[in-house]
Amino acid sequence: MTDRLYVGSRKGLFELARRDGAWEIADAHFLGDPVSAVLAAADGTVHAALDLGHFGAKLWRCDGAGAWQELAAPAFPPKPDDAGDDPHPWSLGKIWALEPGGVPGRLWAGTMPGGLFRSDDDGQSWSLVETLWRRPERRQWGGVAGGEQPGISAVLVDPRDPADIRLGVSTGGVWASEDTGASWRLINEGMYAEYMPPERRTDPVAQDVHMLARCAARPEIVWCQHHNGVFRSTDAGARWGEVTAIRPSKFGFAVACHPRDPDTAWFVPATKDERRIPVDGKLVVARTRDGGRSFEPLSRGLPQRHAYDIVLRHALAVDGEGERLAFGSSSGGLWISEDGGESWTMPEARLPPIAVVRFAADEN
């Protein structure tokens, strides 16, 4: 099990360590700066993306000895003349997802406005995956949160085959590549978008994929928290079945899958659309252990009166053993479980709004 947890917030990156059976803040980095993505490796290396608004997106790397170095952030090529009708900008909004590539030195970055970037030198340099960027369907991708740029929120790499990649796009569906990004196909069969007109309900490019999670031991099992429900695939995303048993609601942003048990997954349900608060003001984590046929709302240690915390896409994490979980809220709440979600504790800290929570990769 890992004893390190990283929490990216609107006002800095907080590093937590487990000592004497309790979690406490061991260090703080980039205080005052918004952190949009984090990746923590087993060797102590940490990548952190900052979303500095007017000053742009920045990328930093910490070596195993604790020294931080600024890296070049991913960059789009100049917008060509023949792309004048492209509704999306050809410039980096923010880095939204950072994931390891399955081979030494390789990293993937998902960005707003819907770009996928690859690095083969541990983030020192980046190249845009133009095969995806130049797909005609990309121009139909919708914005996040009612008007922002579309974004790649999830990058799933098959641990058995680093060439096999699945992407979750908000709003743009699920995409697959089996050749390290040389070609792509849209794989949304079985999903539906209840917010679209009837004729576009099953349109694959109209699916608002909030987040994807893949079982490390069984990578063909993929879970999706969609804008209007939960879906599960048993064939790496080629076909999807809706999971209707989730309670207290089917809306949410985050999903985490047990790394060894493909039937176990966790969600943080909320009241959808304009409200976006926990149902009845009770903060719960919904867990299934039978592939979505039934769910348990887990609440021990979580506030059950006047709790209005919302958990964003990247703010729920499970460790490599599947026992420790952590999630943070847009109100700055942080909760950690040592027993698969049965009970939760809150570290002694008042944090800024939380965008991302990541355990360091296990050392074995």
Given for the second form:
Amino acid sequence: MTDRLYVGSRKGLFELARRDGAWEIADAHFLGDPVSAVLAAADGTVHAALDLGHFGAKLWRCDGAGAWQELAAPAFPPKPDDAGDDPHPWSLGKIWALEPGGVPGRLWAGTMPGGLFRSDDDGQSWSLVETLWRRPERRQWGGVAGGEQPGISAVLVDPRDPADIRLGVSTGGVWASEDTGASWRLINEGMYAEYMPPERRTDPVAQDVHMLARCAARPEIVWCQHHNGVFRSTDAGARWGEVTAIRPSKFGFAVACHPRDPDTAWFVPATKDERRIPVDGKLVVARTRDGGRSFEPLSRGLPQRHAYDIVLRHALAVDGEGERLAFGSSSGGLWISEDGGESWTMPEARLPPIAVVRFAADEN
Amino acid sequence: MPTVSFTPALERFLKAPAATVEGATLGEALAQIFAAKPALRSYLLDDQGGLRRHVAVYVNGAPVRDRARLSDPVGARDEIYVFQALTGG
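After the form predicted on its own, can we look at the form predicted in complex with the partner chain?
Every component of the complex follows; first up is the chain already shown.
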């Protein structure tokens, strides 16, 4: 069980520690700078991605002793002449997902405008996964998050097999590789997109996959918070069934899956789609423990009047045991649970808008 | 030789002192800066070598025209000023 939690916000990275049974802010890094992704390894190493408004996307690494160093951020190769009609820029917008690759030194970075990057030296250097970037379907990916650029929101590596990867693309469907990224398949049969014209509703590349979560112990089980609903796959993303029991609403961004129990998952629903606020101004976490057949709205400790907090894709986290959860909101709210979501407490802080919440990896 | 100076806003991230450089174009002038300080490049230019969208460069008080290829001519007495375009938040 980990006692360290990282919160990436619009104006800095906050490090929380659990002391005497309570969580408190132990340190703050990059104050004033937007943080778009964070990854905290069990050995104390932390990678943090910044999204500087003027000066671009940056990547920093903190060694186990607490010293930060800037690394070279992922960069696109020179745009070839025959790519002139590419609708997306060959330039890094921001790092949206940072994930361990399952072997020492390997990291994956999912980015806007949709490039997947790989590092085999713990983030010192990066290369674009051109096998994906050059797929013709990539040009059909659509922009998200108020911008024109698509983004790879989820990079999920099978804990049993580092060659087996699933990507969630917003907007661009679910992608699979079984050979460490040498080749890719667009999968996700069974999703539908309410926002598309009728003839393209089931087009796999048109699916706005807000976020994916994969069960660590049963990686064939994958949950998806989609733009217009919740879906679950029992075959590692090839086929999906809609989870219609989600309450109080089916719109949301984030999803977390219990690391050992593939039937338990958490969501933070909101009024769809045009309004994007909690239903009736009540902030709740929706938990299922039966594979999505039923959901409980968990509200103890969460604001139930005039709460307008939205929880973005990377702002809901569960620890390696499945008991501790944390989420942060677009209004700067931060709540932590130590009992699987039954009850929540808020550390003493008024934080900037939160983009990412992540526990340090377990030390065992 | 043109001089290049930088917004103090960069100082939070890395040192960027003013410098006098050789070069007949903005790109050539900046290339000399980056040769001495490689880390500065990605703060000012995007992956394709153009000026970042929210970075502004003026020569003698006027904005440069070619933000993609940095081909604006610069002369020996020109002053190049690199600063941040104003954005809110």
